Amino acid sequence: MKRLLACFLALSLLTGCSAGKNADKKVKIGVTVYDSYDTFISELMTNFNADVTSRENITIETYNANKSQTSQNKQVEDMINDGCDVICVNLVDRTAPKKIIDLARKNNVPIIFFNRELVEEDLQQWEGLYYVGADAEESGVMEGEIAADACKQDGADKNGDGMIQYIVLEGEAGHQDAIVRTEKSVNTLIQDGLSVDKITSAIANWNRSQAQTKMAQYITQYGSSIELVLGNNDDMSLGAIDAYKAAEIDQSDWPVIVGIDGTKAGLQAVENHEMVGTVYNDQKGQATAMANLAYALATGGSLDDLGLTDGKYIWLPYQKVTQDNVSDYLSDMQ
């Protein structure tokens, strides 16, 4: 599977470079991260940077809305100001594009979102509004059958009572992911045979810190009833490994810990067994993407090789990653 999008990409970056109508244009892309600290986002601008500036006659311009809305907005506007050709949009509130698309209709500027879906129905309102991420529900199915998997192991059931008690540490309130991932994961569970009995879960805001927080009040407060974690992304399921490292807990009687991203800590958390497994959210490809995506776009290229969906979206697969495999990932890290 990683070979194949590995080829397709490649395809659609030559197919992609080669058929603007303005090839020598100079371009200017504009990026606006809803958090520059979010470890994810973070490592998916670092490919993206690469990806784009090894291409001859573009510039990007980079800001970060630290979690403001309205401060994304003012970014927006001051970058078509500033002349930028397309501008990528990783949402800070997926639920209030409005003031963006106004803007981008206004002055024919297209937008590029990026990793936070926005809602279906405001990305149809014009024809410049596109869409590069992964599925929140095929990421929550492949955590839940990773922690199945390890759940169904001797000694996971800690207690013995045939039930797994579990908690999940959860990202923003109201956050499409967060929701879809934290019910596929849980649902998938007890489709897989499995008694689950949840002990509490937590708003953690995607946060290592925070949920480092969370798990130690958890730790005091339960103890060894606790059986399974679930990380809505890796930082949080990091987070958890902290508390029990802090508390000075062995190894040998943590809970199961399953996360969502394939960050390259969490990589190297799964090779290290402190981690059962992750689900890789492939960055690398939704960089290249949304690359080459920008360049058709700012210079009148083709898209039909691009791998578009209903015109509008590029989804790029998550992948599972265990003991099994994890070294296959970290490698294309180097």
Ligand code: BGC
Given for the second form:
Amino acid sequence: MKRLLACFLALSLLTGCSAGKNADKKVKIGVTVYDSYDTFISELMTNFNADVTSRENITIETYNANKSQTSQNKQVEDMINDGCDVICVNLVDRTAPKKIIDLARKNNVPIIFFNRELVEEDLQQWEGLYYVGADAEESGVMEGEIAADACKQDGADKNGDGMIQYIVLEGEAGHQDAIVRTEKSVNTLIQDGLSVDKITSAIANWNRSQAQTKMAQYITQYGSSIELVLGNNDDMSLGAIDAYKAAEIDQSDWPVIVGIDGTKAGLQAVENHEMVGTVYNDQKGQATAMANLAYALATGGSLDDLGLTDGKYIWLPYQKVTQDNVSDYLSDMQ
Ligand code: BGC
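Mind pulling up the form predicted in complex with the named molecule next to the form predicted on its own we just looked at?
Complete assembly follows, chain above in first position.
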């Protein structure tokens, strides 16, 4: 008994989170991501791996679903057969979690969904289902606020028509962050008193090179009438910057460009004055929240101090990043 208690105390101190009655048992966590080449997801996973491997008695098994829901379902099945105590799932298709939920319930293995938010009815289907992520609406509003501040500066309205001509680079169709960020960022500009005029929008699937291709086309088509580029994420805003560079347009003639995520490259673009700002999608906080929750679930620990909302969700707030505070975020990167 004494030994058990000592173990428990040592682990609690080490992990900084509550371990339960099985605190000295070896814990196996499974993870499957929708696409390991996604910049934000790969940075989130770097943080998660660093957090988990700093704890004792935990092993981790990671899979790339490579954008196939069928492969991901099979990976979850394999991880259950391999004895994973808890599985973290970054759904490929956030509307198709049924197979995974059925497997989890049947085998009594809790699932922590993350980043790609399933609908609430699905999350309510079984008590062992959780979600870790950030509120899409908040990120859209913050992006709109950063853009509005920049567009009110002298010179942003290049043609002086009293309106801001803008382009939106959108993430995957059907992703909660793409739909909501687009709507909220534009609404916020309007609420902040700006007159806006949409030139066009394009789906670039969160992807830098797809965004560069689209933007190159728009630069040819619309030239200097583009005054603002709102990227649903940093990678697509960076793709827009790549297009301006490839077209050899002087930086002083670029539109206002804003992103979301605060990836390393995104933060560097803010630091270099290429983007006016970004919205930090707390990759570190989300990784720690997932690790704490996974550990507590696997060891039967208390969930009381993990910041759960409605016993199911852990929400990490977004943060605005501009020239004023970008160095704080860069110095905090892995
Ligand atoms: C991020 C994107 C990422 C997507 C993947 C979003 O929250 O902002 O950069 O590609 O999640 O699901």
